[in-house]
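There is one chain below, alone, in structure tokens, taken in the form predicted alone.
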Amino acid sequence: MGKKVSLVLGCSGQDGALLSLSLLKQNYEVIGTSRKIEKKKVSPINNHSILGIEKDIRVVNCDITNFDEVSYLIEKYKPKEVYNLAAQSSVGKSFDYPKETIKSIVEVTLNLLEVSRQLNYNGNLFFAGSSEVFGNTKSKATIEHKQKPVSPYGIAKQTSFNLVKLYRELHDINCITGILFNHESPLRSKTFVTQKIITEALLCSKDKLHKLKLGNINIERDWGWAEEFVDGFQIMNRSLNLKDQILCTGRKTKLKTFVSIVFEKLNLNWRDHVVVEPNFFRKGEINTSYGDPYPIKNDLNWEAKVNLETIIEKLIEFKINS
């Protein structure tokens, strides 16, 4: 009997690369797609090289916004599991490129669902959702929490969530959405503020005159560790009772606190180096975003255990040694 096959759409990003590594360790054959491959960049899979899996994962060229190519992909490889992690993932960029963002999320979701319906695909599909669908959360968000997205990215993820739910209930497709709150690792794109803080803080440790410019440092987020989250993806996707879930820590932390911990780890006072720049404030910014971790703990015994201080230590250590 051959290996079980998993298809990972968006295999080159933080989550896709970490998920691919985890699947390979479980002796799955991993087929991956990446927008970077489609754009024919020279060194598209840096995260695979960092993890040492560049020779173990099969990355195929597929335009996943094209229905026929997605259909061919499913028919050819017959994956037991599909993980859709592909998207233009920057909330900020979604305001500048709303069409690209919505297409990369909604069209791909619909393609996968319709292909599954037409082919009578009986494997399991996991879709990466986002806490951005909720907008501001005055209390810990559950899956039933009112959705009020405030960005094109959030709106696209909300549409994807609703499509997945519709196809599961209407067509009995084995599909679920994991609504993901913030989760970090050294593989996180440098466009995210957490990576900017780590990088700039290290520059401050070398140059006492260097300044880190940030926008609203009073926003609150729910930060977890990405390796734990990709374990959650798989637990959800292999559950006998497929249902949408929230993956989070349940702990909210101000960005200012994140900054202060980073600088403290480097024996610096953040107030000596951080400049709050009004031009960096985002219109419609989500002030508070955190989730309720108990439903998925009760249903599937998954929980986020790595605390924020440990996450920051891991990020700093990697950056210093890289």
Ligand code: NDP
Contents of the next structure:
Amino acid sequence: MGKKVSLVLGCSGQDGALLSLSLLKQNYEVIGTSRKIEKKKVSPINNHSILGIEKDIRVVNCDITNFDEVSYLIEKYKPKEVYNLAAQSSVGKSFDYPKETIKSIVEVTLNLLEVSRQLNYNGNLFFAGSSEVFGNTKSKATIEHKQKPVSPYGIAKQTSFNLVKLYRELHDINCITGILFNHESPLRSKTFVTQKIITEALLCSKDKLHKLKLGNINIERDWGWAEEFVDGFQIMNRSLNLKDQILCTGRKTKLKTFVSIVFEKLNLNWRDHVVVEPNFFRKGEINTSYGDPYPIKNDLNWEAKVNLETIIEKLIEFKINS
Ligand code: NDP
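Since we've got the form predicted alone here, give me the form predicted in complex with this ligand too.
Every component of the complex follows; first up is the chain already shown.
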């Protein structure tokens, strides 16, 4: 019998690369899509080289908003599982590029759902949702928590979540959304604040006068470890129970605490280096965002075990050695 095939839309990003590695380890054939690829046997994607999977993953150039291009992939490779991780994934950038953001999330989701409906595709589809759909969370968010997104990105993820639910209920498509709270790894793009903090703190350890400029350091987030999250995607996608779930740690931490742990690990006092820049404050910034980890633990026995201290240690260690 041939290998099981997985199709990963957005395979070049943090989660796409880590998920591909995990699938390859389980002997899946992995087909990934990227907009940046030419016909090559070895993936030129940096995250794939870092993980050593550049020769094992098959990356194809595909306009994933295009019906024919996605149909072709599904018909040619007949994947058992599809993971849609593609997105313009920065909340901040979504204010400057709302059209690109909405297109990359809503149009891609709808296209994949329509392809599945029209081809009677009976494999399993996982969609990467986002905690940004909730806006501020006054308590640990469950799947029933009121959705009040405050950015184009959050609105796109909310629409995508609703489309997935609609196609599941109306057209019997095997599709689910994982609503993801923040999760980190060394592969996270440099534009995210956690990566900025690590990079600049290391500069501070070399130059005592170096300053790290940040916006609101009192925001609270629920940070997890990306490798564990991609395991969660697969557990959800293979479950017979088609149910949207929240993936989170359930622990909320102030950005200020994140910063202080990073500086402490480098034997520095963050107060000597951090400058709070009012220009960096974002209009409509979410103050508190954290989720309830128990429903997915109860239903699927998935939980985020790596704590924030360990995450920070791993991020620093990677940066020092790279
Ligand atoms: P990344 O930004 O690292 O990767 C996103 C992927 O999407 C890339 O592979 C990129 O592929 C593709 N992409 C980017 N812009 C577009 C576009 N305009 N059109 C089509 N494809 C595009 O994201 P992560 O791996 O961190 O996140 C994976 C998913 O999980 C995303 O949907 C994200 O929104 C969601 N998520 C992530 C969280 C996190 O903490 N990491 C938290 C909540 C949700 P290429 O450029 O090669 O075409």
